[in-house]
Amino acid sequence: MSKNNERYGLLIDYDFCTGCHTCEAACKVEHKLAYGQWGIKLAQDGPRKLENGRYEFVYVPIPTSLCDLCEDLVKVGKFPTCVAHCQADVMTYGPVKELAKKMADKPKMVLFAPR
């Protein structure tokens, strides 16, 4: 939360997530997480063959209970490390109310607002 108690979160556009794992690696390095611990973890769905013959393969980065949205970085005016290092630029950090409005424009997005 910010100083004015506005709640902040992470909006992820999984339509364009490539599953590169950069968010996971950046988080592990930033927070010095031990082997097997994750601040954000990539979930994978698919491949699944669709009726049109094409395949669907979806990746969604999911913040874990260890995620604090990089509170220390945000305090000094930086973005959470997963957002800063996302190779596909599919992660947005900001006030939950603003992020929720962005979700209305696109169907394949998820909003995380850890406390």
The other form holds:
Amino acid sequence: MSKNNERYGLLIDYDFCTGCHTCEAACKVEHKLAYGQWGIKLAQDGPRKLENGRYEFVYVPIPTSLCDLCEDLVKVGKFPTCVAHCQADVMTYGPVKELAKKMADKPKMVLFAPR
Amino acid sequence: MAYEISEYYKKHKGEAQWQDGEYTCTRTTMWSGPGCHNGCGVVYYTKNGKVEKIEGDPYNPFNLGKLCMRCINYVEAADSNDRLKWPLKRVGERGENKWERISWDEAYDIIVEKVNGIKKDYGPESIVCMEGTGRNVIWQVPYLCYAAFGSPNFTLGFLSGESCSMPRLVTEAVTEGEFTFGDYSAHFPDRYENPNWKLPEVILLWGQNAIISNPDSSLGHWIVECMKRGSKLIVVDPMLTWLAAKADIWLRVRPGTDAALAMAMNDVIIKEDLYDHAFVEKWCHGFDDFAERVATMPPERAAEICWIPKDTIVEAARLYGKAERGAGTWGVSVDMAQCGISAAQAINALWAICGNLDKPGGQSIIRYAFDQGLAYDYGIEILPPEVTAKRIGMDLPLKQFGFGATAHSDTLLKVIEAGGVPYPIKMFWFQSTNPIANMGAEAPRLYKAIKTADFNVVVDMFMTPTAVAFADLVLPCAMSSERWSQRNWWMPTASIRKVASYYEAKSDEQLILELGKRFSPELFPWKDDKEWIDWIISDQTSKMGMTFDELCDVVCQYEDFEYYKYEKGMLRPDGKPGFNTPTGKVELKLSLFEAWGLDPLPWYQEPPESPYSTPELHKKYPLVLTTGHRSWEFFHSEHRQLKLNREFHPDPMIKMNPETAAKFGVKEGDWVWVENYRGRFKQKVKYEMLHPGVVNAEHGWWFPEKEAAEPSLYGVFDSNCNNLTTMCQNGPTGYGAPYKNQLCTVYKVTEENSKIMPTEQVTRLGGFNYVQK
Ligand code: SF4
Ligand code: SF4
Ligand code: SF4
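Beyond the form predicted on its own, can we have the form predicted together with the partner chain?
Now the full complex is given, and it begins with the chain already shown.
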């Protein structure tokens, strides 16, 4: 939580997450995480064929307990590095209350409040 | 959500450089090496001449602040202790990996002596210069080859049929006299907000997983941005990629049959009257003959050839044909078939007859910004005509007529194998290319051929299998943050600013300049690399009206872009409306091909080895093997030594349908041998959604963690898909090669069947059997 006691989080539009692994890599580099350690990790569903003939192929990045919402970067007025570099620009950082409102605008969103 | 700028960067808007505590922050452009074809905007954080951190520059219109994994992990690469630090001279035998540190002056002295000796005894044409694809050496190595060595033989690293980009570019040059580019707003600095830009209604993505490959100066995620805004998608790909899964229509094409598919789509669009009559009547040449030709490939015939249901082909043609605006991006898969030129011709025609050329949200006609365009032929005019005439492959029709400014790799191989007829090849200069690990087809055959040269130089960032196997001298080149350079590839013109250094590594420009001065000082008049770049920006890009320093301050500069240039008389040298072709129109029937005795209309031919062209072989090798798809973690053979990238992708993987795996008695995670009559390689099985008769193997694999000296040679042939591909099977133009459509079988790796690894087989035992004959 931030100093004004407001909880912050990450809103992900998993409709367009391409599984590019940038968020995972950026987090590891920024936090100097060791081999096998992750601050955010991609989950994958598919690819598989649905009964309607279309395909399901979805990625969702999940922040882990190591995610500190890039405290140090946020302090100097930057976005968390995963958000800043997300190739598909599907991650938003902000107060969960505001992010929750954005979820009303579009389906296939997920909101994480890691801490 | 889209592209917000953080408070920190808002504060530094418009600044090229600023101080942030102990860091100097520099806003500039990244371009290999290492990296890719692209030039993303970055901010380097440096301290004591070292890059300590890197971030995407949110104000750069090209990448809008985004970076992919490779640049995110730039510091590990730049800082790696494994990099080449100073010039090395071979002391043991070739392949022993024994070197002695020498100075740059000693290195230059050796090169001058060798080059002059070869020139005197055999002629300058006995020297061949090679470079890798899409790297920031595009114009530099050709200039060295022509202006310093005096040889016409510049080429890519044994790229068979020059089948990366060249077939597509040449086809565009003869069809509409210009190059084209799917319109995802990239020509405007204000991008998606530009009032003249319009969203493509449909995007036709042909033979390319754009979000990973980021090819030819475009970023695949631009397509994702268009999808978010509502663009529909048609994907032609043998594998169900993420983009294919999201597409409205996925065309699961049999590798190598793209020409048939494109012809059939044209046929549907013409028969169902979905084409743009006004455009075709006014601006296209040869429509009737073209229509008649594509009618020989109706969708039912293409369905059988391509292994795609007829209805899906028709549906795709309708979706594209009915769209008000269709943008297209095509990949190297188009080139990598014997009839690659023909596939390109038919796809290009699709764009044209649907009226999408140079329309907002269509297929933009694009030029190098400010008409700069330094490329493979930079400096060629310096050579006397009788020397240029000696360029290898000059007898091929398109080369004779000045299309394609490279020597022909397949012919080069034949020249070497014929024992040097018409003249011997005595020296190779490899700059940022690693042909036996990567782009050269039939790698074991190349290994033998390259070993015959008397003197070889490798310029690279890390020691490579090519360097260990062949080099007499290895020179360390700088990475992107360590060089003054520039980038002009469509839009924009961008500056690359030096902010760091690494031991004695020199920029490609600087080392070429220093060496060039020793041969022909008058052709290398610049004091240093920065002055050379300034001359290119101030003099050769004078339309921009800037010096290099000024360009560094603004990072990059866009030229005004106009749509419908053919209506405005902006394409032809005579200023008349129309296209810069012999007929002034888009040539659906190529008058230049006709004049050169080539078929002027698209045609289809089975791959040289396929289920239908060689059914007996197919019984023995029942799987179609496609290769060369890209990975997030690597650019071709690069990045294998980086811990982070390898954590994401530790092993080479062959992708197959679970059904195929079961049939061959293997499962996901198993190591398998992939074999045909040319040789074999091993990779690990990964399940993907492919046709059960098709498998898809990775390229570019070598193992920096393994022993460098032969017979290990970093295991370069162990997992090398190019043990199974061929050289010298090109189309009638000399372009196109079947990299992506071979036959193979697979079987599980066991201790018993792995006693002799391919690298030992190639380096110690004379190669696979068929090469020995
Ligand atoms: S917010 Fe920072 S710490 Fe959390 S996942 Fe993203 S990069 Fe990692
Ligand atoms: S960076 Fe963005 S698009 Fe890439 S995997 Fe992470 S969330 Fe998905
Ligand atoms: S490697 Fe990735 S981030 Fe770097 S220039 Fe290429 S596309 Fe951009």
